[in-house]
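Listed next as structure tokens is one chain, alone, in the form predicted alone.
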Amino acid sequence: MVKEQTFIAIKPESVQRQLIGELITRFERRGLKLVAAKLIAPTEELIGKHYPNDDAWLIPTGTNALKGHEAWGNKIDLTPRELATQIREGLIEYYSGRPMLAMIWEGAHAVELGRKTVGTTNPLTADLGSIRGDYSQESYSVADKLGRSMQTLVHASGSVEEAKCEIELWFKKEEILDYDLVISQIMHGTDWGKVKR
């Protein structure tokens, strides 16, 4: 099997909802397998790393954030790293020392299934059918008017090295599990299901 692995946190906003169970479930059924999990009330310096200060993430970071804002008629007068800036600090803010669930997620394609499991980051304009779609009412503009971050219920990486470098920054490796499921040889196996004559 391929195994790829992903990097999700169910955020604060979701503990409180009580909807961990049925987001765990979200990314069972896709497939993928949980190898480690782990409830944590993040440090300002742990989130400061996953956030970091450097204009890598920056720049993109406020450069999609402005485009955002312009498609719902936000005039913000900023420049992207000016506004990622703020965002960054509001997420330090935000996430530190609140409850969430870090985890880590296996299988073929997981950064990518993850992803699309999650849905586009503003949930205003995420499909209908996945988490953010589902369970949420946010927008760039209620998050202005209330004065704090886009509350988004999950974090997902973006991309394999992403996913590599927050694994790294989140767990341990002895904190990974490796094990197989019945279900692996279903979707990736080929000697399963034949009618024995």
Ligand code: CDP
Second form
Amino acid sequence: MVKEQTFIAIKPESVQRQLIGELITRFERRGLKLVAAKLIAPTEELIGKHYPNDDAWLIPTGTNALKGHEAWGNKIDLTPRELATQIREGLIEYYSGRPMLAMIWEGAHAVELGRKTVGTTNPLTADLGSIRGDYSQESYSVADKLGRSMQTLVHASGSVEEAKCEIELWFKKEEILDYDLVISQIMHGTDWGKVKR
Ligand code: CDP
Ligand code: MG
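Given the form predicted alone above, I would also like to look at the protein as it appears in the form predicted in complex with this ligand.
Let us now look at the entire complex, which starts with that chain.
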């Protein structure tokens, strides 16, 4: 079995809405294994590294955000880099000093399943059944009108490389536990559950 890990964070708005238990259940029900968790009020420096000030993060984030705005008829006269820089500043302001639950979940396809469980970035158009599709009234326009970053309830790593960087940034090696879940026999084993004859 491929052991993949993903970084998932329950964001401050979800902590305040007391959704932690419900949201953790979504990942448990998938059979993913929790291997690290901590409640943390991050510093500006940590959030600044999580959403890094480099083109590899700024350009795709800005391009996606522009596409999202255009799809809703919002005209934005900024380059992707300029828009992403604004988004990044909003994120640093929003996250720093507010409790959030940082976690690492492990399993086959953990990164892809993490994204699927969380849903697409704009909660208004995220699929029903995903966290963002089920628990929110948020959209690009709501966030714009309120002049704050979009509240997307849960962060999930966007790729295996992103997951590696985020895990290294948020957790020390000794905080990550290597153990077996009993249910892994059912999820990934073959010798279980037959009626005895
Ligand atoms: O969280 P996700 O990976 O789906 O989206 P992202 O493109 O990596 O953006 C990171 C976060 O920036 C989002 O979850 C939103 O909180 C915020 N964002 C925003 O406030 N406004 C946008 N137009 C795009 C993203
Ligand atoms: Mg992302």
